[in-house]
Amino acid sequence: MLRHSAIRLATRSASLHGTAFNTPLKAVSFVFRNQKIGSRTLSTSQPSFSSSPAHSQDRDLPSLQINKTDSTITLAIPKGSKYYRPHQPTTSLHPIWLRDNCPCPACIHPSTRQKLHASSQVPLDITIISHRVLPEGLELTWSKGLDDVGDWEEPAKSQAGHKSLYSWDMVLGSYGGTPTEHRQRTRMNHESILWDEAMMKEKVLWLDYDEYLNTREGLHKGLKHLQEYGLFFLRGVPTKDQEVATVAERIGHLRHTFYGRTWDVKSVPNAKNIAYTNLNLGLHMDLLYMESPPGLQLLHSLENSVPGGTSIFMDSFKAVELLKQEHPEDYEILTKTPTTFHYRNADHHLHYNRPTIALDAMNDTLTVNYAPPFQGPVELPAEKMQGFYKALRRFAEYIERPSLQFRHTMRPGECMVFANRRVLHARTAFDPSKGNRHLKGCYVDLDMFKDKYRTTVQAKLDGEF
């Protein structure tokens, strides 16, 4: 259930064919009968069920109740319905939620799409008057207005019986299950792949510049792939110095940092940064000393004609999957310790603290933060130093086995776009008196990459190409 549902669910169906509707309940459960029924009108005081289609594909609407204490909605889908989730055939909604995200055009501005009243506007005991199943959705109306309508606002927004239609797919479907289903459908954070070198060989993407730029079919293979295994290549990319940018454009705007909107990766005397030498230089991720790290990276080669400078990748999120299995104390103290990140060169100073491993299940649910070149001094008590740098040892080894990295040369046209906050990078060293080794790089937001992702999805499932 979601957390902004006050859910109650029935532990046995049977139990609700068993109510009694006119004695007031704790808890309000729908139970969906597979008959066809006309269209109508619910009674609160009695059972009554509708199975008239809610969709051509799903024949039978939901039966429904109502708590004549909280008027709380319970839904419940049988099993030919395209909603139907065997691990929970009810969903419960509560009124207020109800009342606060009506997608009326007085609720929704039909324009912006954007919500036309606080959520602190809806009354706390406000009840369901009467409602309908329809086969569009369900109906509401509702015995109170807003509170703290003012004079510039419609006067009809603070009275009784407003009218509210609900569409089954966003109470049963968008809105129907567990908070990590809603994620996954609505905002599309799909689950990722793992990945080990083995794996990546068979998987690396290549697409062809000119499908990537020009067709919204090759976006959707990179972004997908990025989404999917957090790393794709192009080639064919023209050796134009500001070419990384027309690349990083096709999904959103540029990251402009200190170091620019776009920036050089090549050897430099008297380098302000490791990346402007030819040593090697670890795995680890970009900017971790700010406070909102860059969610994409791209690395566009324009001429490589040194030895060494191979590119190395590795997925964190492995990494991290095997820590928890193998070494689950050492896990866990990397998801509760800060470690400090910093720069202070060239006239900058920027610091921040992170875990190594963090976990957010109310949004991308892990991210991880390693970058060794680019740590300051660890701020913790002395008691906890151990354990922290015993843990941080254990990761590491995941991280520099061979078995988990891929490796590979960029040649010219080629370019590199990798999630910042998931693909850990490298680069052997390379001698700069045998020959050039010029990339040229930029950043883009991961709000960007989500943006563009989601929306290119939506479409390609709507049949727009």
The other form holds:
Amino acid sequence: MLRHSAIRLATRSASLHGTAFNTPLKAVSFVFRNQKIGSRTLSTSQPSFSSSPAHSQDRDLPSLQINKTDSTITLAIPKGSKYYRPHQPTTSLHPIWLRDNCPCPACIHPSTRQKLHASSQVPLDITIISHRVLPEGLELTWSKGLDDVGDWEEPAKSQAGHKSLYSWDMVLGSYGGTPTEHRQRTRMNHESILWDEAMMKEKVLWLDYDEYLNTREGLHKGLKHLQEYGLFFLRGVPTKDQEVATVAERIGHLRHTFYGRTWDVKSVPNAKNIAYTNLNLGLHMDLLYMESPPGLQLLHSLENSVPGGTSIFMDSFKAVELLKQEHPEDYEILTKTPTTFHYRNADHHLHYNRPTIALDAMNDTLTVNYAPPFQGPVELPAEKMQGFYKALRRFAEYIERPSLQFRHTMRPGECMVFANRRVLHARTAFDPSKGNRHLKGCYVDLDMFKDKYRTTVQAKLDGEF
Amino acid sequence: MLRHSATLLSSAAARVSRNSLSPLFRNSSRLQSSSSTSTVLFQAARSLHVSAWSPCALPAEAQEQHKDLPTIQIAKDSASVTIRPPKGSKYYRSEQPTTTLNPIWLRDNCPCPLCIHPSTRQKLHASSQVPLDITVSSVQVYPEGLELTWSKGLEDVGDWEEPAKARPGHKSLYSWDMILGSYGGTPSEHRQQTRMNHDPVLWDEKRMQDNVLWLDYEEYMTTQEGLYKGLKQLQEYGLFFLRGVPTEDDQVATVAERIGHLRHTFYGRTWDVKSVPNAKNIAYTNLNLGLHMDLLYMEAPPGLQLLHSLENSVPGGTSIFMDSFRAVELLKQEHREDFEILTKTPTTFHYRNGEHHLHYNRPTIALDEMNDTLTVNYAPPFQGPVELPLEQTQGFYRALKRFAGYIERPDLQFQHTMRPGECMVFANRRVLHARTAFDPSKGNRHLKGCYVDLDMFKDKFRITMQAKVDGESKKGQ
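Can you switch from the form predicted alone and show the form predicted in complex with the partner chain instead?
Below: every chain and molecule of the assembly, starting with the one above.
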């Protein structure tokens, strides 16, 4: 799911000092409602170089340099400031970006928080005619107005002299550090913890249903565990038919597919999915033939009186890590080669090509796509076939390694919640003549999870629970 | 949405009527006319045994009878199987007279009931179980297809599985329609055959005025032909309109569900576009709303958007549409370097307020070569601060300005003021939408909206298209 940014939240809250800047992340964007607070202002003539703060109280304010040719701003952060980073003592920002992201109410609609101009309206040759370094932030005054301002808009937008005030938390905090720090701050991108059998046996989370459903702390525990390990379990979920929907809706809306809003995993004749049989079902992910396979899958055990039918889980991210370390050339092949997934019968025709290992550098995410039962014939030139099959075999070896798998036979009332784009799931064959096995399942989109995770983590940071 | 494959369906349909092969594999030959599904694999009275290690050598009289069957060549190292359809065959392509297939791929995709579960159509082994050094031990050429016998069994066969799978001698029969049809031509032909990938028709104001589809609600809801017209227009133009939709509150859901399930988001299962105080979305105001797409801050923005006019008694509030694919084409032709920048640079989209925090980086022009699709991502009100190194900033803003220059050109835009009972259906990842400001004190403006995922559309489009092709070829017999 989300990956590899160090968990910095704890250190950030520890480093808060000085009442002027002790604002929780959420409140930052509203700093500009009160625009002009500054009694101490440092104006520097334009274009010019850094001016040191005149007063000792301003020792923790940055000093500023504006490039004469392109108006790029460089901020040098004083060592005493909470924004100081030894590995990156200055932050550079582009004037077009700054104008484009002015946070004032004429630029960002106050209740919707949506921008009121397009990026294309910012003149490419805009410059800064004056600036002030204030305790609240950096104030810039612009040389030109926006282009193509409609007649329904504020005329002032097309005129020179607009003032923008950027909080230090924005320009030195969120946008001041490395991309990794930025993602962690702005998107709660926390590290996954790659697990094997031993680690999951030690760390597995069994959450009590009441705690999960009725307390924010319970929800937070589950979401955090999902984010880190990609899997957790609930116990004590009443074995009512639609209860899995209630579990899921604590996180977000259900993803309704042609399998239904919720669906039954039991052995049936003329099954339309291999899951609806008693056969062994190898480690895989669901719905990879869709443009956007669901991020979460939930399976709630309603009945289980058969021998067999054990659930198996595997952290595909661990397999990726091992493959990358031990067979980097096969790793490369799997990041670049389209694997085909499809679902074709008389009623449906879905098809999608995606790499087995999908690295999304733009969003700093890793996704794995592995589903042998739903794989279609791969669409590759003849010369690439051998290499692809060899790489896939190597990857599959890690997946099939028992020491990397976690096993559990679900009991009625238990519910598994797992990240469908990271944790592979499987079940052993069972004998339907010996009893009944019935799981109720549903899906939730990844966006729902991320949204809930971010807002819940933020609420906890803000001390709401 | 989907792009660039020449529309070969008409020629495929023409081929289909010459019914020379019976479909053995319910799945494989979707364009064949007969719907009988036979699992009898071997009709062959005439079989041609070809030795594995040499070019096909047939006795003279056999050659005469079988001049319409392909010839097979297996490379000495067994790394490829080359098939040559005869010139008279319906699979013959002058630009590509042979098809070469890899034996691992062939074994992996054996269509028999031991390898593909008959009712679920799902594979019963993993690709990783095919030995990398598997070879073809014998070949038979039948009218129905090519039969290969394998030198080795699969690996890691579980004790719950058929033991035969682990042993040599498995026979696989591949229909000609599969290996010479679907997998025999170019990748474009393949995609068109297997996924109904049809060319979009890029439009400007004039072309849309000439070609706009106004579909009657009754026809759309109650006839297969009506649904087909709408889906085809969506696929080609990315936009069509319905008239006569009863102005009842949830009617838009009914329109959408004709195509697929609704995409439920935090805006609701369906949602109301009207001017309200303390709006949580700029659409819920009376302000001008520039050309944009919805929900780009989500991992998978919905592919379709529907807006049904329930009331419109205000001046203004005109709807505007623009084909972003047309803007991409012009940008690529006239400012190639800016096109390149926009395909590579992440644009940031976000939705952040007290209750929600969604964020996604995606390029303005997203080319997905693996699926042969083009998607455009443009939504100024929902853009977040882009996360770029300083030196890329200027170039990005310049490229975006150029792109926006096309988007804002009136001669590329189609305008319509929605009347109650009308419903627009459009491709949210291709057609930009906007509305002019309106004066809410002069009356009411109320649209009801909902979303449907792209997968639902594609699924319905392919199935509906296939049904039409099957129906037409039945008629042709």
